[in-house]
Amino acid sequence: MSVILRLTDVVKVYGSGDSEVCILNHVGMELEAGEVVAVMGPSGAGKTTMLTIGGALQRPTSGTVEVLGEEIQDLSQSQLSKVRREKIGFVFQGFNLLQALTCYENVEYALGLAGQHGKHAKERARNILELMGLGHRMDKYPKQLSGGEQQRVSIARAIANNASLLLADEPTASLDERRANDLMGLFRAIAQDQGVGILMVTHDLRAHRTADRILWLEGGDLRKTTHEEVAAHLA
């Protein structure tokens, strides 16, 4: 399998002098195509910081970040924007849908930002929503949808540009157990069927059961852990 995301010796420090705080301490990890990896750990441990560094939203203090084999930590802002548009999809806890647009228009708008327009974009938006089981809901506005349906729209928007890397920040936090289980099944299908690498930050025991691997971040250090250890930590 190809490596979608690689972090090597990544350090992230905030502040300076007496107020300096090291959030990530020489962190290293790889995410392969078709793999679902969960990052867990206590609140404030730096999980979202790690996710945003992997997603080209902020730079590490030092270390190397590779997306599909390309080092991105020293790219210009415009180059980073291009990486995000073409290679990365983001799924947020709060869905972040545009309330004035329908499901279909939310996805089509995202495709437009990625440089895809016209007939191809319209067909892609419809096809991806049908894949998400929302073919009958694509003309509805976000406020007319359940939480699970809104999350599916946000995923459709995230992968509409054929992103190879999907980053999810607490994707099940707003969902009940049934919808959370449905979402994790959807993540698994996307990873297996489309070869997408999925990295998610979560506190949810329901989510970690679906992951191929679980990484535990605490005190700036990232290590591999087990389902049993996670359950004990979160008990």
Given for the second form:
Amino acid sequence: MSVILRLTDVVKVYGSGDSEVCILNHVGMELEAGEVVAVMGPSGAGKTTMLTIGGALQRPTSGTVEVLGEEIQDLSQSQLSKVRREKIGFVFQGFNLLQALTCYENVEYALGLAGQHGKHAKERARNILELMGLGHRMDKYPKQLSGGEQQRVSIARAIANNASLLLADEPTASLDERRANDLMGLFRAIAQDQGVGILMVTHDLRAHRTADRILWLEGGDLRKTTHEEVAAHLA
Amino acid sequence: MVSVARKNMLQGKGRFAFSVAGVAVAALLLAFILALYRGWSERLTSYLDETDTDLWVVQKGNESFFSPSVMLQNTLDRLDPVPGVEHISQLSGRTLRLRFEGDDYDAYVMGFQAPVEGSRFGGKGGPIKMKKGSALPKPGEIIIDDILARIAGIEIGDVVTTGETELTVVGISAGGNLGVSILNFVSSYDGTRLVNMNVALVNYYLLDVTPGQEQSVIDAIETNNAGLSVFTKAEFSESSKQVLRRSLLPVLGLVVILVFLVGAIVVGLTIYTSTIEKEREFGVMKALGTPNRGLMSVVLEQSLVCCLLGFATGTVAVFGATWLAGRLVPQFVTLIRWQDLGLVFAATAAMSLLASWLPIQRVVRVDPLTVFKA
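Having seen the form predicted alone, can you show the form predicted in complex with the partner chain?
Shown next: the complete complex, the earlier chain at its head.
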């Protein structure tokens, strides 16, 4: 299987002098195509920082970050934007849909960013939303949708550009049990059917059961853990 | 690709309408001020431009039709023998207070000489155009301009007074509204009597000269008469306009700058407020990979659409406003030129760019990491 995301010896330090804090201390990990990996740990451990470094949103203090084999830690801001547009999809805790756009337009916008326009793009936007079970809700605005529906639109937006890497930040935090289970099923299907590598940060016990692997981040160190260990830790 | 700017505008219709209204008012005021200035510029010298003469002789130091030029009547004896001078007319005019049915009206009264068949003297400087009645007032008679007639409700046969003198209205003329004053006409006799209080004074001499000899006539008069200045018709018109420009343009310029700034501030503030409200969404767009130029184009598009709609609304409104002003205040003179509307358009476009500057600074600095905060 091909490696979608690889972090090697990544260090992230915030602040300087006496206020210096090392959030990630020589962290390393790999995410393969079709794999769902959950990152767990206490609040403030640096899970989101790790996600955003892998998502080309910020640079590590040191170490290397590879997305589909391309090292990105030294790229310019505009090059990082291009990596995000073409290779990465994001699913946020608060959905973060553009409120002035309909579901369909939110997906179409992401397609446009990836350079897909015209009839083909419109068809793809419709197909993805139908795949997400939102064929009848395409013309609705985000505020007209339930939390679960909004999260499915945000996933549709994230995979619209044929992203190989899907990064999700607490994707089930705003969802009830049934919708959270649906979402996890959807993640599993996307990973298996489309070969997308999914890295999600979560505190949710329901979510980590879906993951192929679980990583635990605490005190700047990242280590492998098990479902049982997590359950015991969170109990 | 879907236009986020357009959708944002449609989502916040109230704010968008307020912003468009702000630009529309600014565009209306800019276009109205320009129309007023052009109207005054054109009308101010229309009498000079349309009076059929070659040269204007005035007292030295008076470079405008609106400054008091006073010369002795015997100046004629010095102008008459100048080689190239073919015809001479004299005018006596200044602003007087006319009273009609208990109301007072400040009006310019010009005394001009009636033409005499075969004579080298008189006949120039009368009304530009007659609407009705006699074009040649006799002593004790007056021709009233149509605008003043409409304001005061004066008709032919009515009697107006100035001081103790009664003047019967014998004609209604047109084209005498100079913006700053309205021209009315009396006989040369009444001109000397009313304007110059029976003193043998003349305010302007009009000369017709042999074609091609204008400059030699000007040189001859100015060389031998230290107290006189001679202008061609075009020079005197332009020189009179300059007086208006010098006095009015600085004030109008200041008003234009203020209107421009107010317009830019209204659009700028509404777009800035909208940008702050949408800051998280700009962060999302950035996180999704929208380049900075894409974010800037959202702000610019909003601002430009505001300004275009504001300009269109303001332009339609200015036609209505000038029409209404002319109906309510007949002496109100405006002239809308397409070139001036082009200037207003350029000003609104500049307004939109200026208004976008601060919001653009804000969106390009949005940190996409903020969207990961719950």
